[in-house]
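In structure tokens, the next block holds one chain alone, the form predicted alone.
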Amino acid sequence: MATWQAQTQQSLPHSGTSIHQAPALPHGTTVLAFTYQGGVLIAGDRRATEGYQIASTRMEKVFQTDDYSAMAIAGAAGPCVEMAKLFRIELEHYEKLDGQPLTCEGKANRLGQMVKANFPMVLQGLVVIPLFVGYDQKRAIGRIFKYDITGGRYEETDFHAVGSGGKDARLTLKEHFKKRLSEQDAIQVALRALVNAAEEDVGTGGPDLFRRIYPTMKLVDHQGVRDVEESVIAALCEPLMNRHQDE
């Protein structure tokens, strides 16, 4: 019994054990995109979390990658801004070396290799989940790419959502996705997913009216990447909170 006792101590942390816990580091929480007609959009929220604190309330968590892509982030937030700008650059430099830009399913495949490359990151909790979209122009769609923290790539092909309110932004897009949706209805289902999201999930912001702090959506389809102007979404978020809040 005694030796027993003894090699259970051993095989088991105790109170004096080291063990390696990553600091409280910012991190970004939700990021969703769907498909619509003739493209795709990708949307997210601001908040950034620290533990039990809001680190940010104006976090960019989307971002351009080239002309016809882009990314949007969740995780711990300096790696994940650090891998969108990197992964711009990589997509700059190989166009420029090439004389053309990647295909559509070459660039999700080159940031799957850059998300395996933050494997021993993720063992230190630094974690950084990316939601890639791009439009293809061969096939002249919008095509949605996720990824898990080992770099395995995964394509939708109607919509998905990252990040801690991940799980109730999908239930409103399961609700309320549709196929060939306009730009406008669009923009309207994702400003719900985040709202709804923001309701369940502490470490998601919604729309602050007051402070003028918005959700960032891009679309991308056969004109590029554009932003989905502030003041567009501003106009929407009044009236949509306020028939929510009535449901």
The other form holds:
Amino acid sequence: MATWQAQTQQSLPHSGTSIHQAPALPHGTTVLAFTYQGGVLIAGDRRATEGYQIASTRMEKVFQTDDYSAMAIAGAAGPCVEMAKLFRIELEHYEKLDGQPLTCEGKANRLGQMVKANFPMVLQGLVVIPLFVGYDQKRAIGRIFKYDITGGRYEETDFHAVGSGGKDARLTLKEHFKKRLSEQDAIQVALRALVNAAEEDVGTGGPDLFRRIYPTMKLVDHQGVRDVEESVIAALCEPLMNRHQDE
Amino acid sequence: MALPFYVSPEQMMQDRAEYAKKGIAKGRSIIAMEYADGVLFVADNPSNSLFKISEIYDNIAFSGAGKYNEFESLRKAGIQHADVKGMMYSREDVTARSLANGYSQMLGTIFSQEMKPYEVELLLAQVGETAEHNELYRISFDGSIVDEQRFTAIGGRSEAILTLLRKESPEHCPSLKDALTLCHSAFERVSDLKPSLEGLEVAILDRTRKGRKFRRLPIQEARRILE
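Shown: the form predicted alone; wanted: the form predicted in complex with its partner chain:
Next comes the full complex, and the chain you just saw is listed first.
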């Protein structure tokens, strides 16, 4: 425990200055988001790990935060879920007190402050890195925001993925992402990115056809947030996973 | 040292009550009525940005009549209470009954201990899974609390409205259209100014909705329902 903690503490403050020391990245997750024709899609795998053990195979990492926004999380499971819950309550609380919801920008900024407030916990090794998406009703577009551990907030125009398999997912998205994908194509691309990430990364769980565990996805558009049906994802999973089979 | 004037407690309470009643009588009225799918709120409110009806929690709505700043601070306190409770325990543990109790305590304390009583009347409603589980509470300036059934009204002309509704409200739960028609006509008949539909604020607690049951009905939609 002691050495592990010393390592994290050492790696963090220097992460910006030394390229040899990797910053404390959250482990055991792939969550991704990208824009499509109607708005923005957000998706995540289902695996939670504890060291070399699989802690859960049915973890939910994508959360609806209000009528027009959703977030996905990577990092220590407890604080992650707590932050998503608290953020949702805060948005609702604001909406009720003020009589109208926050703007997309306002929500993204507020989440940044919450990530920043979590920084002392990051030094203890409890990292929370969210990925936030929202439908901006004023501009009629889907927007994506990523965060660093200090609460820095950066907007992505096309796509992003975080977590231990984030890089692998990003590589797939780089290849297959196109502007204004149709809803069907977007679901296909998201699934492909998650499957590829699961193949490369031990911390990411792929679709489990045997137990019927599939990644979760949400679409955020002008109508609000809706889940992609499990049956839709299931139907796409099998051909995707069998594509490398010998004839 | 001059002795302060003696005022009997009865006299003091009566004065305060009169003061509060006078303030409330100046305010416009609000009706809450159960309908087939939930609870309908209709307020005589010409402003379309300063609301009298608002959401407190998933299935609980609030409305206040009287002095705006006073019921607004009570509304905020209620939201705070509900959100904290829902986060600490669970969302189902937030009930209109406990909120109504809280309001009653607050208003009661203010009435007897503060310089000036609050000139407000509150209406709290919770929509249940079925019509039998709906709850309606009316809380007065002195903290007295009444558990109502089917419909209730607060504000300046509430007595006249209640008399009218008692006579005309149907035995069974009305449809949204019938409930809205009845509320609208009640306002028209008791008010000297005859508020048009534009002068009404309409909101519902709709049990068929998923999650948060509260929804405001824009005037166009209210008009469509009435047609």
